[in-house]
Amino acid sequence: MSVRLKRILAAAAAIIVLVLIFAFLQALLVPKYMESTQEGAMIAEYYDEPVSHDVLFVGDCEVYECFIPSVLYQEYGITSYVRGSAQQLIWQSYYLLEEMLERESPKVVIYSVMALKYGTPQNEAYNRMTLDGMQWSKSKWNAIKASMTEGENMLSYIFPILRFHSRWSDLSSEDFTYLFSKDPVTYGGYLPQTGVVPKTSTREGDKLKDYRLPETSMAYLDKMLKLCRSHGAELVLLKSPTNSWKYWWYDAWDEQVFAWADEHQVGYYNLIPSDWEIGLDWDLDTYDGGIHLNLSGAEKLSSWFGKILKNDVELPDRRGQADTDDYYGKMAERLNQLKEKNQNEQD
């Protein structure tokens, strides 16, 4: 072997070692979101889905803490997935949906309208919990470009170690346990909360200077509708039944969404007035004083809204198909185990 070839091989080996060290350090330093702030692990779990879905939910906590795919399947045979994330902005929902529609062909897309109130990028931490979990594609690139706050840059998303290099002092056993693999934290995208904190406040939202929904948000809603129709999917808009002063849904916003839906012949369900019909008990069905639903509330809502979907939208009953029966059966079993564990801890 010539000296020149030996030098080339040595250089190549050195580069490979450096790349492996870089990859290892990046994997170590990036947050795992397994034992705390589990919302950061949700987006990536979609890629492990073994079945396709007739219904896709996109949006913020008003979908991922409200709708349980195993309930929709067991009671109505509806196959669904909840692609939610904390403070998911509408352009993020759009690009997540764009990515999903390259992979499957749902009959219905359900979008949670609460995030329409945001017309500009909001928070890097929430951005990370949505965007870092996406696989690289044109959709992810465009989602990052639309979402970056002042001071953020694309390079730190390409190489997250540039953002998290200072986490050395924050490393815990979680970072080593889940270094190379992670456990699922959701149930088809649904993130359960088992606590119970009754709703006591009747306070309404503060008055706003301007009640117009941002033009940027409405423009992305137009794009979302066009995207759905180009893929043969029906778009449905939804407001969850929760309505606390912290995240108040104003009548003026409701009127604008209703007008848009009417103009574009899109279904819109504002479920706030239906809480009694759903059977929600605000002493038992919320884990944070009425801001969000807990597992009990999500079960009631999923059961009730599943009937609405079956009556208003033409969806096939997939029960009896071996792959979906197995998948949603295991999901329901996992959820029952969580409920039993929670009950035992309370007893």
The other form holds:
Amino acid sequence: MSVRLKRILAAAAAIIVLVLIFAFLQALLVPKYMESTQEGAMIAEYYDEPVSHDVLFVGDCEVYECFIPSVLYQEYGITSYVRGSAQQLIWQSYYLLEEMLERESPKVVIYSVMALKYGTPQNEAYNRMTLDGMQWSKSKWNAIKASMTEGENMLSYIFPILRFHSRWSDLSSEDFTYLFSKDPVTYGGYLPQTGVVPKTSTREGDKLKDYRLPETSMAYLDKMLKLCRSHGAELVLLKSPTNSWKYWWYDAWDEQVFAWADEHQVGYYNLIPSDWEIGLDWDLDTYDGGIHLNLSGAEKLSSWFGKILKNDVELPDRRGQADTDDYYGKMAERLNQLKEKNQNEQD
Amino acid sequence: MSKIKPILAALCAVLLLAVCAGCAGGQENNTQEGRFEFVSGGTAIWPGQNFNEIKDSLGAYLTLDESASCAFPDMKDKVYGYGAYEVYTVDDGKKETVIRITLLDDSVTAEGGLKIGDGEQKVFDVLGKKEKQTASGLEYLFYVKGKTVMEIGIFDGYVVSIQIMEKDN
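Let me have the form predicted in complex with the partner chain next, following on from the form predicted alone.
Entire complex below, previous chain first.
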């Protein structure tokens, strides 16, 4: 072997070693979101779904803490996935949906309208929890571009170690345990909360200077509708039954969404006035004083809304199909185990 | 020439120090611009303040509304109601910071004795004449002092709301 060739091979080996070290350090330093802030692990779980879905939910905590796919399946035969994340902004929902529609053909897409109030990038921490879990694609690239706050840069998303290198002093056993693989934290995208903190506040939302929903948000809503229709999916808008002072759904916003939905012949369900009909008990069905539903509340809502969906939208009953029976059956069993564990801890 | 160089270097150093001192002096001037405060029972409250430092001196609150943030349960927005006014804070689990103070009735006063129910002329007399901005059926006056803003809502020529908050960056 010539000296030159040996040098080339040595250089190549050195580069490979450096790349491997870099990749290892990056995998070590990025947050794992397994034991705390599990919201950060949610987006990536979609890629492990073994079945396709007739219904896709996109949006913020008003979907991922409200709708349980195993309930929708076992009671109505509806296959679904909740691609939600904390403070998921509408352009993020759009690009996530764009990505999902490359992979499957749902009949219905349900979008949680609460995030329409945000017309500009908001918060880097929430961005990372939504965007870092996406596989690289044109959709991810565009989602990042639309989401970056001041001070963020694309390079830190391409190489997350640039953002998280300072975590070296905060590394815990979680970072080593989940270095190469993670456990699922959701149930078909639903993130359960089992705590109970009754809703006691009667405070309403603060008065606003401007009640117009941002033009950017409404433009993305238009795009979302076009995207759904181009893929043969029906878009449905939804406001969850929660309404707390910090996340207040104003009548003016409701009117704007209603008007848009009416103009575009899109279904819109504002579930705030339906809490009694759903059977929600604000002493028992919330884990944070009425901001979000807990598992008990989500079960009631999923059961109630599933009936609405079946009545209003043509959806096949997939019960009896071996793969979906197995998948959602295991999901329901896993959720039951969580409920039992929670019950035992309380006793 | 060899003697001039050290003298020139010394002069440059002095100039540089003078410029830096001037810059530092300028920054000090900015912090001396003051701020809007609300005073209750001798305790001053202002946006950006560490609420833990004054919480006890304000006495028992009448109402407390709390709201956690999505995915960050330790990060809470809180509104303490003291009857005539309320204080909005953000608590990140380590520090609780005042974000906004809202006057709720005419039993308490803000800068220069301004209170809800005063005529807008009194606002101009105390804080200076300004162009009103209209939003959601109300007219607003915004006054800046340091890093704080006093927002005064005007309806039909009278003060209907007074808030003190941090100036947006």
